[in-house]
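What follows is a single chain, given as structure tokens, in the form predicted on its own.
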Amino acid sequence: MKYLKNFYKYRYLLYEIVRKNIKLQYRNSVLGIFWTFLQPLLTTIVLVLVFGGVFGSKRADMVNFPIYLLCGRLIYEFFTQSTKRAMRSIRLSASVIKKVYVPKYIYPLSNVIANFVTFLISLTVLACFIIYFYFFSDKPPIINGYIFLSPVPILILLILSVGVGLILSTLEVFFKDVEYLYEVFCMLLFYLTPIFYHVDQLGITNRFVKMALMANPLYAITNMFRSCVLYGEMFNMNHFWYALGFSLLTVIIGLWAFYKKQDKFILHI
């Protein structure tokens, strides 16, 4: 209750701290906010092209390879992104947090928000393919009531987004070096998640293989918005309670390392 009442009373602090950085995001940039619509349009085209003929054209059930790979493509990005930012927000704001009493997860926290806010601006690109396959492809997505159900997934990559962006920040105070690392996982990451590709379209024959890659957390989001966006039906709830489960227990342990050493960043900033 305590932590609740504090969380509370810095409401307004955090809105505007996510304010700001929605406004530093594209401060030095001419086409500023366009670019949340245009950088996932023109990765997607450039995606498309790549692997377009190799993953697209060789599975049967592929409903619509442009859409597969937008909806994992936003996923990704968003996950990576908002993490990297939430791990380098308190060497950041070591100049405010020396002298201003605020509460230190705001930082982390403000920096995921305001990348999931950018991150809902940017599913409007999404919106946009699929009225436009629905309409002129031969492989339209399916549209049903099922997409209503597309906030579930997005909801739970929130929460695992907050719970790795608490544990990286508190890790990146004491060895920097987490910074450098993250960068290749985040690399590694990319062909983990099945972004451009099926699992069943790598030919793995290893049972253990195959579940240590379906044991990514971002997988079961990801094929979880892609059920409610692009195949009409509704989700693996065995993806659901993977997903929810790893990223509750994420936040768990991100809160409770965050306020175990949040009084000796100080003496490391």
Given for the second form:
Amino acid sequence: MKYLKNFYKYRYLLYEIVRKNIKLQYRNSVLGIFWTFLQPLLTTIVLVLVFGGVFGSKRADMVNFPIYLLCGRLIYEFFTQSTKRAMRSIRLSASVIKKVYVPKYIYPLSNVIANFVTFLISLTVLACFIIYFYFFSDKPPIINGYIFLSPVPILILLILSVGVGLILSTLEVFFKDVEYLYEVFCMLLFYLTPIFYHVDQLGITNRFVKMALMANPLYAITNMFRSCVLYGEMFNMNHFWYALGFSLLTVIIGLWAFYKKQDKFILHI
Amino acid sequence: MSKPAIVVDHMSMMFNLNKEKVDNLKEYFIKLLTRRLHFTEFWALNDITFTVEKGERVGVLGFNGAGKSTLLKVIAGVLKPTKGSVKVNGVIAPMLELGAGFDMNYSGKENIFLYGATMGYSRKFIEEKYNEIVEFSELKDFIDVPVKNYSSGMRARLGFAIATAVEPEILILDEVLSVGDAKFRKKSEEKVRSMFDKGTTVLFVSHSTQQVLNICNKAIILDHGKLIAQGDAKEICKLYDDMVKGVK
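Beyond the form predicted on its own, can we have the form predicted together with its partner chain?
Expanding to the full complex; the earlier chain stays at the top.
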């Protein structure tokens, strides 16, 4: 109750910092906010050319590959960008934290939310892809009522990013090495998440390798999202419960670690 | 009489003085394994107890390293006391360092809203005060320029203008009345004085007993983390002057 009241008082700060992060991200660039749209479009074209053309052999039987790829890429990109920025947020706002009382979780939280807003804008690229391929493709995406369930995986993704962001920001204050380790981890995650491949097509026979791949919550989230916007089917309920449970657990661990350690932040930044 | 503005109750603040700052994993594990992760305890503040009633203006005197800034940080809520407690009743405007909440890439105008939000005020509230802030800071021509291009005096002026415009109930001043040129200094002293008439509680840190006598009606002296004297500003300032002479 006390925390909620404090959060309510500082909601303006949350709003202002989210606003600031979005505004400053594209300041001084000629195309400005248009980049949130252009960047996923261009990188997806690169990925389609690489994995659909040069390395692509088994992709032929897959449903619409550009949409498949874009779904995975958008989710992966949002997750890594927002958690990376949340991780550095405490150290970057050291000048404020050292001088004025502010609830510190505002900083990781606002970074995730700011990224979430640009993520939502970049979803228009996906909408354009879907509309284009729906009318001009021999493998159109199947669009039906299930598309209205697509906010479910997106919300789980947001919860997951907040949780991981809180954990990383707490760790980063005490050990700056986490920044470099996480960079490597994100690269690993790019290959662990089925962005450009399909797990069933890898021909993995070892059960443990397959389970290790499926333990990745991003696997469940991307699959759920694709069910809604590409396959036109209900998402796998096991994926739903696993992703939701995993995300809530990270938030709980994140909040616990953050509250336990936040009074010591100032001595380390 | 309503509740006192600030109650500091047997408050102590301890820091770990580690000789080197350990902030990466490798060092941490090496130190842990070789058992060299030892800290020296340092009590920056030791068993401080005092009360500030609403509307009182308290000067905090003390030599360098006496714990003045630490005390203000604890009262502002930036640091959490190791022992004891601090209770604050009312909206607090910490002016520990003017412009601490500024973002360098943001323009002056945008920073006004950001700084206001840092103190917990809504956009609407700041909009009402906006003209007053700009006028007081004398930065009308530069308000759309990024703050990174401001001089330190301009930054401090803007910070002072925002912090005082919101009319806080408790004002913390850490040697900030030495902002800008003589003209602005006079203006800011007048502003602070006008806030007294509205019953604002003030905590004022200074080395100058003259300034303390000008502004405060009460004073305390800190020395090596201990509260050694408190009472009427005139007596305390006299005591402090004697202490300074004694040191010399």
